[in-house]
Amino acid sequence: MTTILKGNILHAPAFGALETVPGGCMVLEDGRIQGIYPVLPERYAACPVTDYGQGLIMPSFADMHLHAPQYPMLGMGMDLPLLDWLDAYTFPVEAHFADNEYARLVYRQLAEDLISSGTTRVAMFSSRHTDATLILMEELERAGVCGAVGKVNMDRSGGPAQEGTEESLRETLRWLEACRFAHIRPILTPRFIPSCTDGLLEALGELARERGLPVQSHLSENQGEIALVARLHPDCAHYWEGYRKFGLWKEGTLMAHCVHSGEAEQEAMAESGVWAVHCAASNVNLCSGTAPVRRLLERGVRVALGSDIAGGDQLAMNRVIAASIRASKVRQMETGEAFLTVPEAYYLGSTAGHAYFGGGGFATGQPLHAIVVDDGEMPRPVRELRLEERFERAVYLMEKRHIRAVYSEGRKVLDRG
């Protein structure tokens, strides 16, 4: 069927790229970009058209990094250190999730807060728990969201969320087999080096190759961790490596992180086709630095944009995009690296992160992931603004109020009126 979205069009294609269409028309076949057209084409007359009017449409979030089993603990142990701040908040709260429950309501929570704020793909870290991880992907396939949600792996230095290696190895199967979603994908996840035994990435990094899932985890987040790491492999001169010899540092494999990755592993991953997944907010409170956004990308390196809930204190993505904004700006002071502009970091939190899973922007070919965005109660202007201004002003000012309506793979899955 041959549907027709009119408003406002914006979407970044391109990195640094932002392309306006005012009072623009969107043809849809079965959910599928067709064309986007300043004036609908003559052929089109007779298709529903759905007129937002003034509304802003645009590409819809993509969070490529948070914790499921954290966001009952959002905005909590922020004063902490990345190391401490997990032995005293992040594993007391994962072990809750053995109960099916608590998972059952907070997950269906958490779906219906990422579509309510406009995000519609994700890339996701569950609890060690192989039922709740089903829980949750069930839950994001019922509010709309797509993407990739991993089972936890974690043999050692958890507490009460680890779990041993064999019962590791053999729920994460229990877990793949039972994977049976439309929207939702599995994706194998270490924790990190640190919390997982040599024999359980080993056999991880097997069980990727054979069955070709990719791979999600953290990577030189903070100084403490880092030196924890080259303890651990001393046989490793880069934190990247001890990923590397057990066959999970491939192509599409996700990094969350990367403050401290120097030029060998920034090269590293641009060479294996490994993503960066910037995590600005969570970095800054738990003061484990600024990334080099601007230099990875610069070296070829895929680089997305993650909330990194609960070390991230915001789940709304437009907030993770400020966040990005504003840690580029600090490094600027600090190193002199350009920060980042608004096109720029829509592109990272948005495009690209959609890119990863074959989607990007509003391509022609590509099923719709989209916000409408009404900014019409935002604080009125002295002067008529242009369109790009509306557009910086809806991703530093954007509530879930001014969402009118959320698509996601082309079908609506938020309506406001």
Given for the second form:
Number of protein chains: 2
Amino acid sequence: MTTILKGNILHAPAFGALETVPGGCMVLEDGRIQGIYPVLPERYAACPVTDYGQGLIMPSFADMHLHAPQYPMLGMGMDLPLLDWLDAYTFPVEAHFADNEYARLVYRQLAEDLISSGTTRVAMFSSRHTDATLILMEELERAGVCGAVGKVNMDRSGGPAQEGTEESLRETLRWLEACRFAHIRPILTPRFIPSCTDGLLEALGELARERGLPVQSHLSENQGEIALVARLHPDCAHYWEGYRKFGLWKEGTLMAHCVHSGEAEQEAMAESGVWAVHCAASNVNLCSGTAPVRRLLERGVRVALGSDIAGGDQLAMNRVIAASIRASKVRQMETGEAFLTVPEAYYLGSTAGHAYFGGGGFATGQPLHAIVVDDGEMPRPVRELRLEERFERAVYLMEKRHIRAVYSEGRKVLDRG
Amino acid sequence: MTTILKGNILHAPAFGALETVPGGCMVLEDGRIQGIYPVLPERYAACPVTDYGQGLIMPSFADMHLHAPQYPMLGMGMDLPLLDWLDAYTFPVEAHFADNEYARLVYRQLAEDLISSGTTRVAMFSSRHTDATLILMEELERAGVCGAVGKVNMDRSGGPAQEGTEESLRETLRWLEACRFAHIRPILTPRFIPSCTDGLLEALGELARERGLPVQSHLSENQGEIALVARLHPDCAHYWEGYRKFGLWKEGTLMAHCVHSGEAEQEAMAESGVWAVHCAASNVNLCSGTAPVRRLLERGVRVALGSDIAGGDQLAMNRVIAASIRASKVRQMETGEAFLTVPEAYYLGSTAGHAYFGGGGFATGQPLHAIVVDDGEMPRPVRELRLEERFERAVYLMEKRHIRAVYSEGRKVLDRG
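Given the form predicted on its own, corresponding form predicted in complex with a further copy of the same chain:
The next block holds the full complex; its first chain is the one shown before.
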């Protein structure tokens, strides 16, 4: 079935690029983009049109690192040092997801919050609980969120949230067995090196290889963690080698943070096709630092953005994009590394994350992932604004109430009429 | 008339302090706070009660530095260098406020935006236009925003927004003559040293002295500006001396930014009773730096917060508070100066600003400035939250839709029922 969306179409097809088609038409074939036209070609004249008028039609957001079971503690404990925060909030809160009924309520709320904030793709950490992880995947699927979710593996240093090594593997297999979702795939998720024994990491690496499964974890977030990894794995000169040793460092592995990744680690990422997921808000909240985003990109490392809730305090990815720009400005003041422009940071928070799953942006042939923004109630300008200006303003000022419609994988999943 | 507000009462009476009265009662006499009680004293049993149930009753915000005529450009041009930003946006946008009809529309929208964001007090820059400034004051008064507004004086380096020296003084007198508002007072507002001739500064200093008028301006925002001031006033060893020379450096003078104020300047502020208005979001957006807030406070300088729109991109002061915390965490990473906690930053963004006008917080005898926050739709927690936790979460997550009621100067100015 062919359908047409009409409106002001904007997208960031490449890092730094911004394409605009004012009053344009997007032709969809069963929800896949067939083309974008300044004027609708005659052959489509009879197709049904959804006309968004002055609305901005932009790629939706992709949140490539967040902890679903930390959603209940969003915006709390931010004054605590990292270890106290983990003990007072993270571990006890995550432990609650042994309760399936509670998990259902929270994950339904989270999935709806994601969609109404314009995020249609995720790479997400669950807790160690198999059933709650499946409930999370069900709720994301129901709301229209696509992407990858991982049951967390942690058989060391996890307090009440910890599991046994055998249990961790057995439950991972049970989870994989039960993963049958149209839009949410499993991703292996060792929490990070310090919370997994060598035996567990080795078994997960084996599983990744055997079944061709992707992997996500954390890398070089703060100095204390880096020192701990060095003590645990004295044979590894760098943090990343701990993952490589067990077969977890490979094409498409997602590594959150990379704040303190040095040259060698950055090169290893580029060479192996490992992605960096930049979590600017979290990195400042937890005093971890500011990641070398532009350096990573210049070296050829693929970079996407993550809200990292609840180290990050905002689920809305336009705020995470703004936080990335601000972190890059801080970094420019410190190191001279040029800050991220709005189109650059928007590319990282939308197109780049979508591209992890194939395609991305408004490329022809891709299923549509888009938001429609109504900026009519934003501050009254002195003159007609260029689309590029409205785009920038939307990134900075957008709230849920401005998001009029959301499309995910070609389906309309939110419609405020 | 005696009225009672019931709910979870929180306030920050001093820097770093947070007082909570769960399910408490606030007794108001004609809108002035008579007392806060855990249980309503028998003598008030017959008074009418507004029961906010589980709502949080907290002091409203005070935005102590913002540029009203820059509201139309909020969230735009943030990728530009400062001078290009001024030429492309600030000056041409401000010039539009020669049009009274346009000013009325924009300032009404701004005033409503302030109230619905929970800001009930301001210290605000208008443009150089006398009539538009009076319209701004009218619209603030109508919406229920209290505080101080200044017609900007600038007879140098202001492009199309500039005025002649004589004109500037004549219009200032005309403006002062027409200022008859119950809740909005005039404040003298030389834009900053580089945009005023010596003659103008001298005349304004004279006017401040003669009529006992307060003063607001900018100080030590960035290095280029500091170098320019040094060239313009080679007799002044420090930026601040440029203001002192003309009688503008005095008790209650508000100085925005103070990012690069050194020891001598900080001491001069403390000695003279000059206030620093910290604008964290703006300072990062424009790559100005991070201000030494804790150092200023330790030296005895009074500090409040400002959104500094449109150098800042957010009007909502809870976001400005969060931005101040994040800027202070960046500063801690750079200099070791301890970051601002949530109660500390909230104090600066509410009580401290109110105190500029007398009183502040929920002190007895003060007219009520408060917001009522309904956090019932925030992420479902795992257990009952302490009020301190709900307070922190409100600061990080609050959006307009969570603000159920706003009180300004004892009057209810917003009521979402």
